[in-house]
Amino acid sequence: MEALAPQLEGVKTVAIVGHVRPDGDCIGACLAVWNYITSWYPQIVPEVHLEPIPNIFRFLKGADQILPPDGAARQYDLCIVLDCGDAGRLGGGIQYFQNAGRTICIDHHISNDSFADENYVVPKAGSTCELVFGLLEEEKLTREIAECIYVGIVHDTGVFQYNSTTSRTMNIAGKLMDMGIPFTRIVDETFFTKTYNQNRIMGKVLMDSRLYLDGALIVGVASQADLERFEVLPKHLDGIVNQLRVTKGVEAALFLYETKPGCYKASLRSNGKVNVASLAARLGGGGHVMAAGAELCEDLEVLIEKICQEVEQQL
């Protein structure tokens, strides 16, 4: 797929969906496409269906128009899936995907199994928003679209520090900045700024973290009790695994938070030597070579030992 415009010919209704617990790249990509269609295709009705998004992204145009994926059997001419490598991760959005006349997936997860009718999957891309930029006509980029795309690029490249960042990534970011977007504020307020309680739970996880494999792997854990104690939700835990990753001497970082008794969401990050995408895939998850995740229900110590063994094999 070289452009999004031809895919919209003859279309009257579009569902735009992303993965469960949407992050900056997912939200940015979905709203960039929504703004593009809204701005240039008044004959098309686009609707974004996502789970509740973090408040830090609510400044993006169209964020107040996001609808909850209630699972209702609505029928759309076209369903555009963004930043999702597996139909099983669409949550309630799966209904719109299954009932749509045609489906498109735009994604950069290496684990993507090309589940849509048309798939534009580029694992080497730093973010899905980078791919969205390439599918839109530059002359039709509005400031609002630019803000959405910049948010996604910033979040999935870790503010341009991950090795998925390329010269193309930087060139795109430069073009977006030239459009007058508040790029400094976007980085500060959506990536670095944390609430007091977010800092407290991060401190608790860092204080209690443990090193394994002679310091090559660092593991941090947040229990349900921790989330309740510090009055935070899972969406407020962004940034913890990245802080674990930058520990000197570490090759991989694992952050586990308890979703229900005995079940954990695992976030994995690598500093280069460990392919966490393949590791996560063996655990039933997926993601990128440097950043991946999975959801598991198992005894905590058994789970950590299992991941230690996987990391050790790669080292």
Given for the second form:
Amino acid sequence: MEALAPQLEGVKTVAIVGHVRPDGDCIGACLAVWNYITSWYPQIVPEVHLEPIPNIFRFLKGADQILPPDGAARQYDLCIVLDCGDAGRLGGGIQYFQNAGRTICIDHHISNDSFADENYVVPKAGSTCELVFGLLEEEKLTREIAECIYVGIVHDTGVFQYNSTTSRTMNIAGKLMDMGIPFTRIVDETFFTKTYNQNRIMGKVLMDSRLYLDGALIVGVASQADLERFEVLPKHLDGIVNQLRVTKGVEAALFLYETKPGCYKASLRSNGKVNVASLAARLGGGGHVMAAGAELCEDLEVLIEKICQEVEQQL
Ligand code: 5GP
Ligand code: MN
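Cool, the form predicted on its own is there; where's the form predicted together with guanosine-5'-monophosphate (5GP)?
Every chain and every other molecule in the complex is listed next, the one we just looked at coming first.
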């Protein structure tokens, strides 16, 4: 796929969907496409269906138009899937995908299994938003689209820090900055700022974290009781695994939070040696080489031991 425009020919209705627990890249990419269609294709009705998004992203244009993915099974001419590597992670969005006349997927997960009719998957791209930028005509980029794309790039590159950041990433970011977007505010308010309670739960997880494999693996856990105590939702736990990762001497970081009694969402991060994408895939999840995840229902200690063994094999 070289451009989004030809994909929209003859289309009247579009469902835009992403992955469960949408993050900055997913939300940015969905809203960038929504803003592009809304601005330049008045004859097309686009609808974004996503699970509830963190409030920090509410300033993006179109965020207030996002619909929950549990409505009546409407049929759309086209379903555009963004930042989602497999149909199993579409959550409630699956119904729009399955009922659509045609489906396309724009994504950068190495684990993407090409599940749509047309797949534009570039694993070496740092973010889906970077891919979306390449698919839109530059003269049709509005400030609102630029803000959405900038948010996605910032979040999936850890503010231009991860090694998925390329000179192309920086060039795109430069073009977006030239459009007058409030880039300082976007970075500060959507990436770094945490609520008091978010900081407190991060503090607790770090405080109780444990080192394994002679300090090569760090593990932090948040139980359902922790989430209740600090009155935070899973979508408020972003950043914890990254803080674990920057512990000196650590090769990999594992953050587990309890989704329901006995079940955990695992977030994995690597500092280079360990391929967490393949590790997560072996656990039924997926992601990128340096950042991946999975959902597992198993005894906590058994789970940690299993991941420990997987990491050890790669050291
Ligand atoms: P995070 O740890 O921030 O939730 O996710 C890191 C990366 O791994 C993201 O790119 C995300 O899409 C992917 N990922 C996280 N959890 C899962 C999962 O349960 N299944 C799959 N396939 N990918 C996941
Ligand atoms: Mn992404």
